[in-house]
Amino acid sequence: MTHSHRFLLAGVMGWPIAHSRSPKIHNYWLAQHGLAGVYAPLAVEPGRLETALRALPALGFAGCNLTIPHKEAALPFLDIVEDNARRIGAVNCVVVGPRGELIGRNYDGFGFVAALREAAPDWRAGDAPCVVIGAGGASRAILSGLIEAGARDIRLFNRSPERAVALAELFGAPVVALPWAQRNDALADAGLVVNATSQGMVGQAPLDLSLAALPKSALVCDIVYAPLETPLLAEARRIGATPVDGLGMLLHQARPAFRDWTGIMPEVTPQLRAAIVVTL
């Protein structure tokens, strides 16, 4: 629904909350569509979200964005959980309904799969083996874009294998959970690669992967983009193949969302990027 003729309230919620890039990306899209209204960022302690989503229709807001910790923690407290964010196990959009429901959506998988064609055009998810490593919560939202993409071979990988097997066993098929041992190998005719771990981000070790084998055809994607640029994405440049950073995936989420606010599907521009850039 278009919210034109009144006060649009959004928000994110989260905790902490103070280092989240949405408001800036939401208010951009705000101004550049001349709509009245605000995107303000939430801190809402864990222990408080149910109160804190169940005031949204009492306050007008449209709905809001959730993140850290409260993606997963909030699904028992919304009306209606669409079915991809219950696979997922995670809910990143809220939505308040025409009678006043919460119905939660997860654009994650949405804004990986974005990015990846922002980058490259031509890129198609059941070209070629995509590899992904780490089993956590980003790693379902991205399983998910893949396999919505078309994906047909996806090699799954994380330090704990017990983990990623069982993400294996919830997607079933084209996901494959192999040894920890065969990462390296198993890039050989790869044509995607996803870090969907915190490796690499500031403060942390380098993912422990070589790319040695991977095809210079291939797409190297990691979620992190503090630092924009990690030591992964360096040697793929390094060796030839395509680089895609973090920050693609967290502009390009944002846009259904607002779309689900505002009824129009805004776009991820040069000026958006460059504005977002210069905070990191």
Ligand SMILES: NC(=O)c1ccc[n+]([C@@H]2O[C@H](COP(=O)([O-])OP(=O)(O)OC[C@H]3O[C@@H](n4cnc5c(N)ncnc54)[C@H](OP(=O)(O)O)[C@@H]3O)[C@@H](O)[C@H]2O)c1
Second form
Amino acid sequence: MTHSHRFLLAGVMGWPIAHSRSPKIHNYWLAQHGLAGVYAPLAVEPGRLETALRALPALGFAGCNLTIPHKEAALPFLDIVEDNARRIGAVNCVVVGPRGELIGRNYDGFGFVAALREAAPDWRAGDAPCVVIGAGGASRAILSGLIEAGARDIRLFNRSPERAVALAELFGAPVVALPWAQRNDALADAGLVVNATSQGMVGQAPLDLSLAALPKSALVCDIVYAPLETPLLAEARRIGATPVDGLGMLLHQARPAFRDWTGIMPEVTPQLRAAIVVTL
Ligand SMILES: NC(=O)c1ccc[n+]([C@@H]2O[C@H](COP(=O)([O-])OP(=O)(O)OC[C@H]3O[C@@H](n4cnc5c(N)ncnc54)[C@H](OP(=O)(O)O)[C@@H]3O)[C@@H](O)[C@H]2O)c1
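Let me have the form predicted in complex with the ligand next, following on from the form predicted alone.
To see the whole picture, the full complex is given below, headed by that same chain.
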């Protein structure tokens, strides 16, 4: 559906929400494409999520993004939850359908894979093992994205092993949960390693992972984007592997949401990236 002839309303619901970069990203695209509209930060307290979501059609919203702590909590309040979002157990994009129905989608996995492809257009998910460190919410979306992209061997590690085992059971082959102590050795033939933990973020210790065994041809992706260059990415650069920062995932997950609301699939340009980098 295209919204080009009316004022577009969209936003991001979270609590707190002031830190979100999504308004800057979507308002950049609205201006770039000459669309009348606004994308607003929506501070929604956890207990008021259902009321806020149900108000979207009456207010004329095309939809909204969801962020912490609403991504998982929203599922029961939506009329349709697409398979991908249901499997991930989280929704990051809500679209108001033609009859006012609320449709939940998850584009985090799309954003993750699109960011890898932007950094390394020749990378193929099925060509070599993928190593994913972390088994939280972001990891679920990444596993889903990698499987959709054709990954055949995904080695999953998590400090608390039971969470990795649960995700391997949920996603099935090609995801295999392995003991935390084996994470360094598992890199020996990998084509991709991903930090899907919060380690390396400002104020956190670096991820405890040695890249010594990793082939130089591999991609090293850190989904942490503050700082943009984490200790893991600095190490990847030092050994000659290809670093992929977490800002790409954030920017690319926004594209299909904007498309769903406006009919236009926007691009991640160097100018947009620069506009967001200065806010980090
Ligand atoms: N770039 C993007 O677009 C994007 C999108 C989503 C999230 N993120 C970032 O991704 C990170 C994870 O988010 P999330 O939502 O998945 O969080 P989450 O659900 O809370 O999961 C946190 C993960 O970090 C692990 N972890 C925490 N402390 C650790 C430590 N000291 N050593 C080893 N592992 C540790 C946890 O392991 P345990 O299970 O053992 O606690 C768990 O696997 C955050 O920094 C977030 O900002 C980025």
